[in-house]
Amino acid sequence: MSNAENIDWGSLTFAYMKTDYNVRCTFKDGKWGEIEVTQDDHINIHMAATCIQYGQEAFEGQKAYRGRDGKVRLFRIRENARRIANSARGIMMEPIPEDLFVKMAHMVIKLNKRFIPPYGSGAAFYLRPYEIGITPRVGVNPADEYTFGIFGMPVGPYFKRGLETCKVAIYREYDRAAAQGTGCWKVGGNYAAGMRATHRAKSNGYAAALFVDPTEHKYLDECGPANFYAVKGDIYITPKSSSILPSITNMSLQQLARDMGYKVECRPIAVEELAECTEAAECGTAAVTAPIEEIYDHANDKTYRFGNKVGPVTLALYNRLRGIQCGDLPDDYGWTEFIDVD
């Protein structure tokens, strides 16, 4: 177990760290049981469990922040609850009740309060909720029993030296998910399917792979494990596709963009339209926004450039959303909720 008192908050990376407690709950005999608090970071499951044999697994990612006022805030946690329930339904698992999800998230934060990074460190307390099928199956059928759990740990800032630009690559020969498959749900199989493209991109000096649609291979899809958006004149554009995971961060940025006077368009975006855009970025829980300076389309040996400095729209969106998450700016949307850790 880590000693929270000796943590160098500014040097943290995005990596697993054992904290004091995690929480779990089991669905059995048609109902969810009592919440279990444990210090054990292992799960004892049958080797034929459906999560292992048939991929019945879904997860979420969420951060809690300590503000300048000392209060701890969670950002749009109920959207995470709704999304994991939707993922569960998508792969025939038992949906987690929203109130149970939120209650367990609060518990993990309170039980591990000494691991919540201080304000100004750039670090946050990361929550990883997950659901797995635990019934042994050797025939392809959904489980009857499920385990839902949440663990958490402090993680460092995505950008160690402040907001920085990155380069990404498009490899049209890889598909992250099928058109009517599991892409819109947050399940592990989507991430496994994208690993080859991501590995290739990083081996060639890029930060991530930008996927295109799995049907025609001509429209932008997801960017690694994140959503994608671009700025075209006075329009915030983001891809629309049945294979894209709905991003809570992207949803929030769209609202902020509207309030800044920008039009928002969620629609298919042809790769060639990037030539008309002035800014591009990944967006998700880890980074909020990761500005892109260059997109290389391998199939056509063409590079789309957006400049090696963070664009003004992306910078404004980042500052506004981070300000709300950390309590530096007023939350006019009711997105944050406070956690009483004392």
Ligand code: COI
Contents of the next structure:
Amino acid sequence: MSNAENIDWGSLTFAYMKTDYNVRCTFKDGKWGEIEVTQDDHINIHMAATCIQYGQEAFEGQKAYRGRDGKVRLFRIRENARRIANSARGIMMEPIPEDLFVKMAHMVIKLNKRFIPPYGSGAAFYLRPYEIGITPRVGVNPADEYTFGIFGMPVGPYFKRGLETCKVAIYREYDRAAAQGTGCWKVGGNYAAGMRATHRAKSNGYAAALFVDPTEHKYLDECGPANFYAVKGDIYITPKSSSILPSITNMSLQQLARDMGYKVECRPIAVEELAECTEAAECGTAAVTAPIEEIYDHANDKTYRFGNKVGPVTLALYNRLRGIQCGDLPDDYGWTEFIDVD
Ligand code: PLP
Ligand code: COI
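Complement to the form predicted on its own: the form predicted together with 2-OXO-4-methylpentanoic acid (COI):
Then the entire complex follows, led off by the chain already shown.
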């Protein structure tokens, strides 16, 4: 168990840390059972469980923040609840009821309240909900029994330099998901499929791989752990694609961009169109907004450059989003909910 009193909140990275408790609930005999609170960070499952053999696994990610007012806020958690239910349906798992998901999210935050980073530290309490098929099967069939659990830990930014710019690379020879496959669901298999490209990108000094559409290899899709957007004149453009995850952060940024007077276009973006853009960024719960300095298109040996400082639109979007998440700005859209931790 980690000692929360000794955590240097400002130097946290995006890494696992054992906290006090995690929660679990199992679907068996056609119904969800009691919520179990445990200190054990292992799961004892059958070696032939469908999650191990056939990848029946889906997960989520969301953050809770302590505000200047001392209150703890959770961001758009019902969107995560709906998305994991959708991911579950996508790979033939039992969808988790929305209220059960939200109840367990609140429990994990309350039970680990000493691990919630203080206001202004740049860190957040990250929730990792997951669902796995646990029925033993050697024939390829969905499980009958499922475990849904949530653990959480304090984290720093995913891209370790936060609002400092990063570089990403396009390698058209790797797809993370098929056009009509699982890319729009948050299932573990997509992340395994993206690891080779990500490994190559990192080995070459890039922060991430930026995937293109798996049909024509012409249009931008998303990064391994985050969505993508760019700024072109007074337009916030972001890819429309059947193989990317519908990001809650991106959806929120689109609204904030409109509020700032920008047009929003969600449409296929050809790689070459990057030449007309002034800013580019990755966005997601873990990544928040990570401004991109360079995009290297390996197939054409071409580099698109956006400057080595965060651009004004991304900076303004970041400040608005963070401001709402931490309670520094009014939450006009009702995106946050309070967690009664004390
Ligand atoms: N795309 C992928 C592949 C992701 O893993 C994530 C992270 O959840 C995102 C996009 C961003 O989604 P969200 O903003 O809902 O966290
Ligand atoms: C998140 O942003 O919450 C994610 O789940 C991305 C993850 C792969 C780190």
